[in-house]
Each structure stands twice: as structure tokens, then as C-alpha cells.
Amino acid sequence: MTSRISGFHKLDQKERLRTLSLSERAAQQLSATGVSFGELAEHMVENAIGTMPIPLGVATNVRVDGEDVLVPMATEESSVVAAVCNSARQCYEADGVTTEATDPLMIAQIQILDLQDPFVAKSGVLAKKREIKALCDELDPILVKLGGGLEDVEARVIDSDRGAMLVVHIVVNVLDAMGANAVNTMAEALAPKLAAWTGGRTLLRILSNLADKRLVKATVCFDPQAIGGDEVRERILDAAEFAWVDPYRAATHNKGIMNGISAVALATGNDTRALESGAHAFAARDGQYRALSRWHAGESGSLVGTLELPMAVGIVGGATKAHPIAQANLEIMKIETADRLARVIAAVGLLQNFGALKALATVGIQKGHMALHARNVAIAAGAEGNEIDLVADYLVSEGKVRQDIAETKLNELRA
């Protein structure tokens, strides 16, 4: 398989599906995206009234750890998929993006209050690690059989305006699952034991979405000639440094990264809100909110970017397993492990970041973004069929992507 599909964006939907060489079932599910999944929705959410389709595109040109991958992305923002395709093409010959990942360790927290001496209680809990492991592993024997289960127990005493509290962390290897259900079940079962051992009162028993023991690091290297030369490299480095030192810039910088990450997560049925909260919390880990990515000049004048962040995703359980479109999208990506999915998602986030930085540092974000957005404006003005491209092209040529102008042009065409 190759992710280099020339002219993929010019094909119609049926031709694109044929190009992907999917199983008949997956192709049928994707073809029926516009059909209401009424029964499935009824089981997935309370008070279901239907479904809310989100545009689903495929990013081409992507290489991660030496392997080509086609990446489904669910997003309503017109420039997101195009930016990944374009960024990936510029580093494709340099072997794309490389990644590193830690084990899939998730944290659940148990809060303990009303302790006479929190530090004595902390020592007592840590002395019970063996018993805690036995209790937690017993709750999920299949996870343990496959090589997962409780890895560690941590405890912290935290001062607050309502007094000191002891917070116990259980650290669990959840393998190919996102892991929320597994660790929450363990925390709920462990809480009464902790209360009995410490003499305190347990309150919250819940996972943390700051999954800082479950990290992925992506790295990419661009030849300066592939991105427009040394001046473009220097502009990108200045823009990236702005995001590192200023939280106002970092917020938008990181939003751009999450444009790519959340789009792939949504396409594969993963929890986009968990990823968003974990990423933004990680960005503030040193006390200041900063850019999630770093960029520097490498050997021979290259531009090197790195992105490191928590990546709690799974391929078993939850919507990932229940939703047929999520399953079809995993098939497109040839994903067989959560580790591979996490690496691909991080790579997409870094490519998205490069695309935004380059646009901002050169022509400005609006030129490319508004050109793609013009189609949405044309549709909002009432354009249909071939009218959409005619109106959109006119808006771009005039340099005024506005609905009132689109409506006027549409009326002229119809007249």
C-alpha cells in the first residue's frame, strides 16, 4: 500500500472508496454514511433523536515510522485535511514522521479526606502495594492474562483551603483500550479498602485525563528546499518561539495541533474531549501554558519539529468497537494496536502544526483557509451542484469570501 494517491481529491466519493480497496462491508458502511444510524444512536446516547454527520476525509501522503498510512479525519473545518496532505507531501521523501511511545499506562485517583495524619496514611497505603495489585488485577483477569494490569501505586499529600488530603494513584497498563472503564472499576473497588486502612473518608474515585505516563513523541525533519528555503525556515522558527513563550499565541498554536488530533480521534470513535483536556493540561506542566511542539534548525539547515503529549486512545471497547464507521476507518488505516493508532494521531498533529506555522509565517492563514472556506460560504448562500464551484471560484478571485457577495453572484448565475 502507498499513501501517495495522485489526484485523490479529484475523484468522486465512490471512486475514492474503490481506490481504498476496502472490504465490501466497510465500503457499504461508508457509502451509507448519510443514512441514519437510528438504532445504534439509541444505544449510544440518552434521548436519541438521530445522528449528526460530520464530513469525513482521508489525508494522503502520510508516512509514520517508515510505513505509509491513509488517515481518515472527521472534521467540519475545510482546511484541516488539505493541510495534513500538503505537509505530509513536503516530508514524504525524508521518510515522513518518526515516533516514540511509552507503555499505555492510565491513572485513576482516589481522594481520601478527614485523616489525622495524612503522611502516616500515605506510608501505610504504599506499604499495601502487593494487596492493592492483587485486588485490582482480580477485577480484570482478561487484561492481566494479555499482559496488562496494575503496574504501580503512588500517593501524594495535597494541601488545600479545605485542609490536607491524600490522593492515591493506581497506574494500570490498559493495553489496547483507552482504559477509562478499567481503571474506574478498580478505583471504585479499592476505595473502601483505602478508607479502612487509613481511617479516612474516600470521596472521588475517577481516572485522570492528564495521562502523562502514556505519552507519544513525534519528530519530523523538513529539507529547507522542500518548504521554500532558509528564509521560510527562519520565519517558522520565529513563529514557533512566539508560541513557546506566550500563552495567548500558544492557545491558538495548540488548537491547530488538536485540529488534526481530534479529527482522527473522532473518526476512530475515540474520546476527543479526553485528548483535548490531557493535551492542554500537559502544555501547562511547568506552570506556564506553552506550545505542545518545539521546532529548531537541524543539520544541513533542516527544519526539525517535535511534538510530545498524552495519547489515551484505544481500539477495543466503547464507540471505537461499537460504531461501524469507526471500524471502517481503522481498516483504512490498517490499525491493529492502540500503540500504532496513537503514533499516527501524534504524527498528524505535528503535520497539522507545520502546515499552520508555514501558512502563518508566509502568506498568512487566511489565503489558503478562505479559499477552501469559500465553498462553505457558497453553500450557505444557497448554491447547489456546479453552482458551488462557480460561486466559490468567484469569491476567491475577488478576494472577498462573504455571503452577501456569494448571494449576489448566485443570483447573477441563475438569471
Second form
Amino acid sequence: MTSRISGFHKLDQKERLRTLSLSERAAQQLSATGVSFGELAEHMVENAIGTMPIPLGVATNVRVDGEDVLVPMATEESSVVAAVCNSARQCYEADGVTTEATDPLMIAQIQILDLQDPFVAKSGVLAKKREIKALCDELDPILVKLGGGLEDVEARVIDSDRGAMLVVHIVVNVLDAMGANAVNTMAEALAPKLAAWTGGRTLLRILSNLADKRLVKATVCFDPQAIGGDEVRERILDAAEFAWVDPYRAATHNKGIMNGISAVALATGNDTRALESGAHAFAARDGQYRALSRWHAGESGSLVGTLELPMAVGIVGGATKAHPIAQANLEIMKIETADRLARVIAAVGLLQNFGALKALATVGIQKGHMALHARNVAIAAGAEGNEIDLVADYLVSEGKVRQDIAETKLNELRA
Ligand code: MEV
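Next up, the form predicted together with (R)-mevalonate (MEV) in place of the form predicted on its own?
To see the whole picture, the full complex is given below, headed by that same chain.
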């Protein structure tokens, strides 16, 4: 096996698959995924050999800011979609989730080194805000025409083992875009000017995924009766507090939140890694890595949850626009602005978090999770068609979701 395949990128999909010397079954699977999207995949990545289908489910019962919304979620993890449907049902009568959001402000950084006096350079840059705005806005006249463009310039002097550096932030309203291209273009164009003004050497010019000026806050209130009573609320509060004070638990708690967020982001063609890095960096903003959500007891014994995090998502540009399934998913959600998409995604993250906390603090997650996972195990054991449910039901009834047991049951069925 060699990973050096010269001219691989010049082959078509069929030829690439032949080069990989796969089993007939694997080659067939990959070429089938490539039929509808082969050409698209070819334009989206280098050396495309097909696509990687991920199940797409729709979360029901979700209500955000007084409007119902059906939420497509792309995820390989069983129980993620079901958990959102279930959590959303328990707060639907209480009007679902409400949200607040900042303007869609993205930050790009320009790093400046070798400065004689970084503090003098900093004042010099801040005095040039008007020129900086003119230069940046000129690069994206459509964005400016629609009401976006450069909003602010910030600068920090940071000490490091390689000497002091000046870090300039441009803060740009990117409207309905995720904004990476817009701000990166501006940062690259601005850098030579900054170098000339400060006498320093500019190095990195790139957006920050810690998009902490582009935040969404989702809030939900559960009636105690809807969630199983006061004891369940108290258990959830204890579980949530654990994630606030302990980074080991916080990582898992936040992973659960991102189960929902990344699934909607992926379904809408957004950059899931940008969201993940922004969320985790934001979770550590006070120096300790903490839960992204907070839960407390509200009036009349209710359970109130909030989730605040950066939400750099767009509906124009990038894969969102190019991918027909992303477009179809936006249509399912009736999304017309990036702002609404950001709010719905945050709401889903909060609902996902509630679902996990409630299960963990009561029956544990394995019961529900394994019931759904049993089908994967049945498929992995070779079950097909009707056999899948028969084998999965058997595994659940035995309380043992294991591949060896699935194989034995499958052989029995076939005999
Ligand atoms: C599993 O994908 C997610 C959970 O671990 C989240 C959590 O522990 O809060 C269930």
C-alpha cells in the first residue's frame, strides 16, 4: 500500500476508485454515493471519490421565539434527534425556547511583530480607524450596500516568549454570511498598510473562531409537571452544577450540546469545526473550562436553562449555497436569515443538553441509547431488511446490545 498516487487528482471518480483496489462491495457503495453528488463533490474537495452519507433526521416539536420550526439534523449518533424531539415536547406548551442574539460580528486578527515600541504602534493603528474602515469596506461593496462592513478596530499588545506582538482585530458585520472569506480578504489587504504605518512585520492574517462578538443566548423554561416533578428538577440542577465546577464533566456536557449544534450546522452546510472551536474556547473564557449552559430553579418550581455561545453560521456562500441538500434543509426550516438559523441552532443545543441531563440524572442514558444503537449493532452483524428490527428488538429485550449475540440470533433466524 502506498499513499503516493501520482496524478490521482487528474482521474475521474471511477478511475480513482479502481486505483484504490477496493473490494467489489466497497467500490460499489462508494460509486453509488457518487452518482448524484459526484460532480458536486468533485468541485468541493480535491481527489473526490464519492460522498459520505450521514443519516439526516428531522427534529419535531421545536418552537423558537414563538414560531414552530422543523429542524433537519445530520448525525451518525443514534438518539440525538430523538432526544431533541423529546425535550422540545416537554417545553412546547410553555412556548419553547426564546433567544437573544448580537449582530453577526466576526473578528479577524493581524499579527504584527518586530515593533520598536508596540504601545506607540497600537495608538497609531487606533488613530487610523477611518482609513481602515474605508479600505476594508471598499473590498466588499455589496456587503456594505446591504448594511454590513467594518464596525470596529481593536488592538492589544501581547507579551510572548518571542517578544511583544501587536495584535489588531478588525470587527466586521458579515450579515447573512459565515464571514470567513469576507474578513480574511480584508485582513490580508489591510496587513501591508499596518506594516507601513507601524514599521513592523505582519505575519498571520486570519479570522478568529472565538467569535465572541457574535453570540446567541437561548433560554428555556420547563414546568415541573412537564419534566416529572420537583425531584427531577433538583437532580438536573445538581448534574448541571457538576459541569460548571469540573472541566472533566464540562467537556462531556458541552459535547452533548454540540451533538445538537453540529448536527444542524452540518445539515445546513455550515462549518462544524468553526462552531466547535468557538464554543470550547468560549467555555474557557474565565480561565476555567466550564459548562456552556446554566440551569436554575425559576418561579413556581420551574426549571430554567440558558445557553450562550458564539454562533458563526451563514446561509449565503460556501457549502451552504453550493450543496443542494443544505438548501433543501434550509427550506424545511423556512430559514431566510443567518440570524434565525443561529437562534434555532442555539435552541437545539439547549434542548439537547436538557435531554442528556434529564436522562443522566434519572434513568441513565444507556437504556434509550442502546435501544436505538441496537439497530446499528444488528446491521453490523449482517442483518438486512426485516431482520434488523427482529435482531435489535431481541438485543433490547435481553438487555445485551452486543454484536456476538446479534450474530447468534441472526443465524438462528436464518436457520
Ligand atoms: C453523548 O453523545 C452525549 C452525553 O454524554 C452528553 C452528556 O453527558 O451531557 C450524553
